[in-house]
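Starting off, we have a lone chain in the form predicted on its own, written out as structure tokens.
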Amino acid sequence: MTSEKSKPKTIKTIKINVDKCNGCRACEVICSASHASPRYSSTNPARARVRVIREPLADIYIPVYAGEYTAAECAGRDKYVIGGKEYAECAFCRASCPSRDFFKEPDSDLPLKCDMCESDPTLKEPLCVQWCLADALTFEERTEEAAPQAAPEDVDAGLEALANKHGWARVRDALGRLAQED
């Protein structure tokens, strides 16, 4: 495959410690906090980019962040025992998808994702990282190679490929579809 020398990207994350974590929910509060409109006028969790989820019994606290949206329910119907308690896959899915209201906006239902703070570019890390006076969430960046980019005549062979394959009415059809989903 021909291309162009890919440059490096910078790869943020947050690293979570769920054996750190003591269920304080302070990084729901700073996250809902910094997203109110103005910011910081209210506290509102179900606008958090991050949610806790709690088994105060069992002293089980787990952080999970909001990933990308899915237009589509997933597969994934696992059950996980921790504690002996069972939980649904969906629990520790960062996505927002139709089957499940986490990382919902509640006003409007639109889907929340983590921003990492960019909004703020004076912060170094994000709030919920700061915040977090267990240190159950660290911030982590990372330099990596992007994925090169397809070549033109590369895209031309796929695209001959799934032709050849399926026909073109159906190739044209789903670009269609693709390109009205943009």
Contents of the next structure:
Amino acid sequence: MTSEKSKPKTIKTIKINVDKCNGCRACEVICSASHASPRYSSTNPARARVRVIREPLADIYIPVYAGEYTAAECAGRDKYVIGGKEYAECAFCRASCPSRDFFKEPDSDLPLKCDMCESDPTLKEPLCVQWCLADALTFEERTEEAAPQAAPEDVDAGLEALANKHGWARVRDALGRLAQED
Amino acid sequence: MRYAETGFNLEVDLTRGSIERVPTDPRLTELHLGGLGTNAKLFWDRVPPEVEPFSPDNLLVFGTGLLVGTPAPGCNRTVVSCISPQTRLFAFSMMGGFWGPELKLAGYDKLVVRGRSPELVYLWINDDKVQIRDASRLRGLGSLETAELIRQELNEPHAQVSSIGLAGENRVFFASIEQGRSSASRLGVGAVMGDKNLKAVAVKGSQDVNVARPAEFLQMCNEALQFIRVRAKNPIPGVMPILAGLGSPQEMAIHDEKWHTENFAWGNARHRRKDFWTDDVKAAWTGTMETMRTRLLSCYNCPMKCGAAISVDTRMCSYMMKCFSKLTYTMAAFSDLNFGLRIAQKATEHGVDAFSAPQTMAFALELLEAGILTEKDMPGLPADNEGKFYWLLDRIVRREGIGDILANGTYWAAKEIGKGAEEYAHNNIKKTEQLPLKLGMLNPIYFLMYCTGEKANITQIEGNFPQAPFETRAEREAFAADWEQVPDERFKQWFVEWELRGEKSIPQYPPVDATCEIVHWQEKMHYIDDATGMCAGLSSFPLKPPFHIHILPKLISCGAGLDLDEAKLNHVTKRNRTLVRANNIRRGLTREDEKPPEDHWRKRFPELEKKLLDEYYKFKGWNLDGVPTHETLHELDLDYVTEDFKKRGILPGEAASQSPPGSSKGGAA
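To complete the pair, please output the form predicted together with its partner chain; the form predicted on its own was given just before.
Everything in the complex follows now, all chains and molecules, and the chain you saw is the first one.
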């Protein structure tokens, strides 16, 4: 088996150290202000693309960033126990989803997503990181090998399996249909 | 459009069960900013001096500062005002935390509560949806338990809750309002909340707070954060560690308690223990703190970590603490830190002030020792010292037996007990318990601050000027070299020349006129903060803070869309300060009330003290009785106060309106 030579890509990372978080929510404040229009003209953590999951009595402070929108909530919601503290799975989940009120524009309910403060000119670090004097949020850029493309033989093997199940005629029809839609 | 503020107050009448969203007059913002300033105006207009603290006509106002909810770091304070049951004066007890910004984000600058609910209720404010809800099942519960149960009932884990415990429900005169990370503890605001049958206020908001000049405003915020970063790495040399940085005194982070334990008084503010802080004590107390403290914590949008979560028996947080409340129970009971942190957990759930409660209990035990109270007054009092404090706390918050008398604080309890008990209520100013501090030589600056502070707490008026001179002139010059926060160069000079001993030392130095200016500057900075909601920890309290008189006018202007310079901000602040005083003068505050505890200093100087107070009153534009003169009131657009004062005979009528010489145009800029 051979694979195409993979290209390195740059991954922007915010490293979240929950042990260092003091729960001040400055990240929410500056995020919402910087996404206001005009910029910084208003503040509203409900519009922020980062929210601190705070359970002070349980000593839980987790900054979590808005990720993809999902139309449906999870069928089950698990719990993690880490170091004696019980976390809802949602505490680590980035989805803008029906089961939580985070990561939605309060006026329209439209989903929000962290854009890593992409702007022109580019910021040295996202603003939430700049405003986190507790250093719970730190910024890292790292390069990663892109995931290798599947080898042609792997595609052959998949198609053969489909043909064995549905017959070549139906697979050919399906391929033609999909190719047109594409 | 309104900037920084929402332009609306939420008015709730608990007698009638009515809820109104009331637009406010933008002119009032120009005149008073917000927070304490507009609270004072509201009380002047709506709470005449005949209103009793426990009357449905007393208001309970939660006033957020003007810049609360904007990105300004540390702007998260709420000023809670009512007529205090303890002082019977206008109270303003403050809290940081998260509640105030949430109220702003829900669309309100203030919550104004009047009347009295027939049943125990709580308020739920969720943007435009506001409900008065049944709280009968929360009766008797702790303040933090209450907050948690309300969040569960509403299924709103991120709602911010201010609540009272048993002490507030039972109208203990020093009951607090707790909100998890912070509390409004002084002057019995929790008792007034209890009197209104209001157990808690839960808030959640999702509306915008606007600023007028966003780019400039943000630039100033960024500069402040940069200042804080640099300062964290460069504490002020020659100052004790808890005061060398920013924020409130860093009691939660720093273990060395030599200064507090050896300089502050133990028991009922009585005993100095000059060799207390040994290596053994240090090791034991450090161990306690390291075991019980689970995390250092901030308030809303503030990088400082002045608070800590304290876990008494599990790794779960039991309550949050900050500053000197770490030691007040320990020192009142002559005990150790382990006891102090444990009983503070109960005290926080019950909701009592951590200055007044331990002192009142130590006072009771002194009366017992002196035979003024007897064992018959305290049936079932445990034999062990610490047990006694738990027992007394329980009686006080339930108002059972002797607790019913002690619940009124040392001043009123002593009056009721009689038999010479007044001698033991020795640490009060304006009927309320002060820091347990007993010193030798009179300090003129602190003399004036203790006398004239209307917040009933020295930490709310002291701040930007060092508490004592540094040992050498070289050290003082070094300190003054980059002291950009002073109003002008004279302040540097006064400090540089201030000696520990000799001619230029206390009580004769700083000279009276300089003392007036130094006191005025420090107080002024607190009044600015109380109007903007800026935490004193980044502004009026520490030495060399990021926010000061040369920066705040622009910050407020950019945030709120006002056009302030230093002169204008000074003028607004003087107006607020004067209106606070006017409320209290109208309620009977006199010069006679303005004195430190008799035994605060061993060495007293009656003539100097009289001169200090005379000159300071003049400087402030008050007459020799401490009443703002009609010229002062006129200059501050407060003619309506003059009218009222004349009607009440507080100021002479038109014909005889000459105020004492020198009292006009006091120069208090």
